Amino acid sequence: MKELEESGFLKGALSAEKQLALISGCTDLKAAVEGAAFIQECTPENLELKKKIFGQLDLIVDDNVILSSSTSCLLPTKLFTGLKHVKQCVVSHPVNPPYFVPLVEIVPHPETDPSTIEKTYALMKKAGQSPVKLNKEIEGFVLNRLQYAVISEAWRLVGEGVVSSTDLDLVMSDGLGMRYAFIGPLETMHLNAEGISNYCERYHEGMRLVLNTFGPVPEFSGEIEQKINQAMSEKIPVVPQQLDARREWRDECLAHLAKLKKQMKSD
């Protein structure tokens, strides 16, 4: 937090020292959540563990506390169904690393009260995040469904020998990723023609032709896995020091991008 403060990336009105003074640890769940208005569960991606935590919280909290999970893919119906306070439950899925990637997917349980969604959305906005509301739950939510679609086709293209692993990543980092850092796929369509309708009129036949050639969902194992693993390991050896250094570089890049996006929004 002090490093973030020195680099100008610390969020909030308080100094790092004052923020740190407000953070404490606790091994007793009841004491930890006493007086809370919003509880964000961040345990490992294990359904039974998360259900156990929310089951315990359900016996402790009152009717005003929001119970939120950081899960990236576990459905709210699997986490919250049967809880006494189910109307106060919601998934608030952040994106790694959340300090520089502000998106938060807010995913309701079918019984979640609309006010829970609105309060969670307002809190995330106040914290400097970019929340989006899903109208209903779906496997993978939105971010991972889009991400897995890209990964799946990337895997097929490399596996079929169309392109190397290194060049595949370059297509994203120096191609699609450049525009997607600021606008999404739907706005890209809108701007690449005279609006969405004109884009569909121009390109729908070509898109369908290409999409119909997509193969089945890959197994993500076997010979292709070995091929891609070898290529990635040559670029970034699978040793802690090398991986940590690359992650640090990634986060530094994201920090600069976040700063640029913030400046452009203010302009």
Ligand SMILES: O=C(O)[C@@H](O)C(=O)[C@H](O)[C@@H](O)CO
Second form
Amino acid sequence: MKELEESGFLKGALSAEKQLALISGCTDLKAAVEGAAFIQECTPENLELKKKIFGQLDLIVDDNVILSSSTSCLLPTKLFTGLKHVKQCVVSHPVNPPYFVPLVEIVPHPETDPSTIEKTYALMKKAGQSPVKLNKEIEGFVLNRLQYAVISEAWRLVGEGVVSSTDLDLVMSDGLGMRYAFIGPLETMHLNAEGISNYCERYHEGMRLVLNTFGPVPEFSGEIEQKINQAMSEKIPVVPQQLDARREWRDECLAHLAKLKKQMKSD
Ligand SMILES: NC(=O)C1=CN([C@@H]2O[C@H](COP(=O)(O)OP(=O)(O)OC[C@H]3O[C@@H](n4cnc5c(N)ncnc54)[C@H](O)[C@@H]3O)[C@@H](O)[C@H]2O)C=CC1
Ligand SMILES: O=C(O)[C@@H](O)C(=O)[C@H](O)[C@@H](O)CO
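Counterpart to the form predicted alone, namely the form predicted in complex with this ligand:
All chains and molecules follow, beginning with the one already shown.
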């Protein structure tokens, strides 16, 4: 294991209790996962690569190890169907950067055993994460469906010249994001009126009218991509040092927010 870590081929390592193995670039899978009760695969978002790795893991693990994927969007049925240990398989989708953004989406395969879900949930809580359980798989799970809905409309609004890229991002960071850092969209509705039903009574027509103006799925290429890329690159040059410096600033903000959220914990 130590050799693997030093080789740089193994991102992460077995946890102190030798319970958790993070799998990314292992050259010796058996050695990397020996003694692990929970294996988190973190290789690039490539279905064939992940299927290959889970196929190899399937041959070497026993009936107790949980096999988990970090995948952003690949469905459990695509990843795990046909594996001998499919009941022990699950997606545990983290959010970047996972050390400051604690959410983890736990997504089952139709054959995932309920105990696999419960053990994964318990481990993520123990690790200080904020896990949510999806009852069934869906493309993009929940976080990326919400995130891509926002990105899709952001792309359209900038592409159609309604707003600049910078101001679009401000609408999120100094507007919606302020609230969403503490309460989600449904609780926001609930508090913005006298409860959800009152909100719907007041705003359902307006919401449907606006939503009916939403256009087709953007191509995320061409002139609009160039326009947004130019705006963002002027703000943060695509230079490793500049990107890293901005990520460090982002992480410092998230660290302070995490402390504030801990202080404000209401439940
Ligand atoms: N980066 C992000 O913000 C997030 C990523 N994810 C998901 O996590 C997974 C990993 O994402 P990243 O860390 O961004 O990926 P990445 O592209 O940075 O690669 C992760 C690791 O895989 C290893 N690797 C590359 N080719 C390999 C191969 N052929 N065989 C074995 N290992 C190989 C690399 O050494 C690297 O350490 C993906 O499925 C991604 O969708 C999920 C949430 C957020
Ligand atoms: O945004 C995130 O951190 C996660 O939701 C991800 O899965 C990936 O980074 C995603 O945005 C890539 O599409």
